[in-house]
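Presented as structure tokens, the chain that follows is alone, the form predicted on its own.
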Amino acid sequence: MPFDDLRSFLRALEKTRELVRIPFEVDPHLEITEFADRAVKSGGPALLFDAPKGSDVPAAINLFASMRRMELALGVGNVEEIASRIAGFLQMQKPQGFMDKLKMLPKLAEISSAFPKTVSDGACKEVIRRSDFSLDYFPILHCWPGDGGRFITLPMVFSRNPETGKRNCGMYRLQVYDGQTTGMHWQKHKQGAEHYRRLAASGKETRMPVAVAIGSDPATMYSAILPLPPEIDEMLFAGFLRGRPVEMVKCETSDLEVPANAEIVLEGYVEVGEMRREGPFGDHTGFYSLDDDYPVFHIECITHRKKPVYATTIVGPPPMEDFYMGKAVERIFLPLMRMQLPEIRDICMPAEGVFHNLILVSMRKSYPGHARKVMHAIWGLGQAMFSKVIVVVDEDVDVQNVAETAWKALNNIDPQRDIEFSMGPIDSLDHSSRLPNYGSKMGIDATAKWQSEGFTRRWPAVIEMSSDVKQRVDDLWKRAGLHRRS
């Protein structure tokens, strides 16, 4: 059964022991950083801090910090469960017959049931402050020293497209100014920015609505994440997660919905022109993404549950939570790529790649260059297009085996020969590009050559043993008792 709400996860958690409470007093400036590092660095629980200083709203974190806990927060055994599922609905075809028909009907049902769902009201609008209100009532984290200040950084930030009325959910972080103003940290290739672009350059409004839900159903949060293609609505995806609808309420002050099991929500505005620096951040890179100039995000109305949970997270040196939800992007997306490139057997993003600056990929190689149309064909793939190394191997290395990986592709490749450069889009966060969102990209042809790609000497075999001496010194390195030493 899907989670209600945040709090539902949190009970789930704590009765698995996934999730530990702190109930004496620990800084939201830094301390709690460092609990969150400490914990996921060593295979730690989640963590409530139920007196965080300076704030009566108990703060949770590393919600998502471990496969068990992205397979808790999903409702799966194992991510690739849903991968499943997301194959299943792409190889669906046209029924032939009365029995195709029925089979189809679970599929049917089961897309009908993700449709988000309005309701009048909702948890979210127990509270409702229209004036006297303010950010410093939450532990917003200042994550670390070299921040420029406190970052609002798990919120499902809402916004709807000025031409096609579509909405959008994006997680972008939001700076602290005072306590009704933030930064609004759209960078330059996601939707909040392109909605934002297209009200300017259609001169008929000057303010744009936002709305930022904090804390929510783990789905409905997940969702935030997500590298879904435009035309897809994230709470439709999330009620796809989920099995059973979002239930979106109207917020107070504009027409924008937001999930009604949410912990708080704040309402406002974007007003076009207005920018402010915005920045340092200790970003997941593991540096700190340096201060440049970002809308402004206007607080007119919060609205919160009684007692609110405020949901949050941090980034920095890997592996930190984010890596786990990422590599459960990575195991549920892969159907969607693969159905774009069949040849394709597997992708595995290291955690030291921070997502987009490596991405291992296993191939079922057919004619020659082929590795060299799959690079190009993935930085043509929404936000792959940020990859910034991409190492192609041949079907039977496994991409998830990181040290096999390394180990056959610097014995397979000539780097004259199999290594090339392009120039294209670079992630807003990379401090090293030549130009702020532009720069080069590598690609690594690590597959076996052959004559046909120019390649005339001998390929070698990889030295393995023979099954049948394998077989029989099984038996006898039991008998010589080393089983027990291994």
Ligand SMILES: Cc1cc2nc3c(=O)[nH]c(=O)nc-3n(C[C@H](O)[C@H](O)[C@H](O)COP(=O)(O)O)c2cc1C
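Here, rigid core means the biggest group of C-alpha atoms that superpose within 1.5 Å across both forms. Residue numbers count along the first chain shown, from 1. Since the structure is predicted, the reported quantities are computational estimates derived from the model, not experimental observations. First, how it differs from the form predicted together with the named molecule.
Put the two forms on the same core and the Cα of Lys478 is off by 2 Å or more between the two forms.
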Contents of the next structure:
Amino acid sequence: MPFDDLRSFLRALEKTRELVRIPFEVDPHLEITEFADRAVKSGGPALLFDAPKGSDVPAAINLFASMRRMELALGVGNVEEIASRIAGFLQMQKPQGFMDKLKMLPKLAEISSAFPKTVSDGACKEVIRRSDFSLDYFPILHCWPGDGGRFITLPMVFSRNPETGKRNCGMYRLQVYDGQTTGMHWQKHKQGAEHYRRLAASGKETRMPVAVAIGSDPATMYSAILPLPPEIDEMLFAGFLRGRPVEMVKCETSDLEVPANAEIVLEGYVEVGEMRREGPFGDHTGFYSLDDDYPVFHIECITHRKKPVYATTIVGPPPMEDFYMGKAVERIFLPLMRMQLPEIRDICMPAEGVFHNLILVSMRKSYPGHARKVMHAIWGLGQAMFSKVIVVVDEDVDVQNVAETAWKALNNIDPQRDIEFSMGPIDSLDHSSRLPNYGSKMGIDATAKWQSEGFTRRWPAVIEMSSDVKQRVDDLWKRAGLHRRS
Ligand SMILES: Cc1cc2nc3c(=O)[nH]c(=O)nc-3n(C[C@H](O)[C@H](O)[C@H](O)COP(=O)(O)O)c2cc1C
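For comparison with the form predicted on its own, please write out the form predicted together with the named molecule.
Next comes the full complex, and the chain you just saw is listed first.
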């Protein structure tokens, strides 16, 4: 059964010993970060701080910070199950006869149960504060010593495309400026920023309504980070993930809708043209991202549950909670990537690559230059455009095994011949590019080279023992008693 809300997920985590409650006072200023960092780095549990210093609201962190918790969050034994469900939909053929149609019914029912449902009221409105509200009520973290202030780190930010009315939900951090004002850190390439640009260009409105939901059932929270095409509603995808519609409720001050089960909702607007310094912030990269100008979010109303729980995360030197969230994205999106690039066998984004810095790709090579076609195609695929280094290897290489990939790739390349550079958009968090958001990428073709690619020498085989010898030595190994020593 999918989780009803954040608190039912917390209960399930506690029951399975995946969550530890901290009953004594811990400071949201740096101390919670140190707890969360130690927990994630040691394979520890999610943490629920019952008494964060300076607030009556408990703070939950590291909810997704292991593959096990990612699976619990998404209600699966293995995230590959979701990839298979997606692949099943993508392979759906037009039914040929009555039996085919009958077989399709469960799939159609699955789709129809994914659509979000508008409801008239929700737990997120148990308390409505139109005046006299302040963000100081919540245990918002000051994550790292060099941060520019306190940041809301796990928000679902809702906006609408002013031209089409389509909804977007993205996770963009919010720096607290005062009790009613935050930064709005939607990076240039993200959908929230696109909505803002379109509204500004229309010249019709000066205020863009924005609503921020904090803490919901885990599949809904998770959907905010998914790099979905702009036309796909994250709430529809969340409904697909949880197998039950997300119930949405209209905001008090705008027509935007938010998940009815949210713990906390901040309603407000972003004023066209208003910019303010945001950052620095200890970021996904493990470095501080530099301060820069971003729009400002003015809060007009806060609604919340009677006893809300504040959901948060920290990012920093990998691996952190976001690595596990990203790993699940990698697995879930592989079938979608393979729909456009069926030659791709597998991809891997190792933790050290912090999502955008490194992507390892194995592929079935069919024609000269094929590996380069794949790297250029990846640079053209949604947020995969940020991939700073792409390493392409043959299909027999297990890219989940980074050591094997490095060994084979490094043997296979003639650097001058096999490495190419390309210019293009760069992740806003990259501190090394010559300009913000624009710089170079590197593609490494580490596949075996062919004559048709101009390689005229012989290409050697990888060393492998013959299987009959292996079998014989299996027995001899035991005879020598060596199996007892390993
Ligand atoms: C914990 C966490 C924090 C994030 N913070 C930001 C952020 O501050 N700004 C941003 O543009 N993207 C941020 N992202 C990445 C976006 O959520 C992600 O790119 C998402 O797909 C954006 O949605 P969109 O395509 O609908 O804009 C964050 C991701 C995670 C996991």
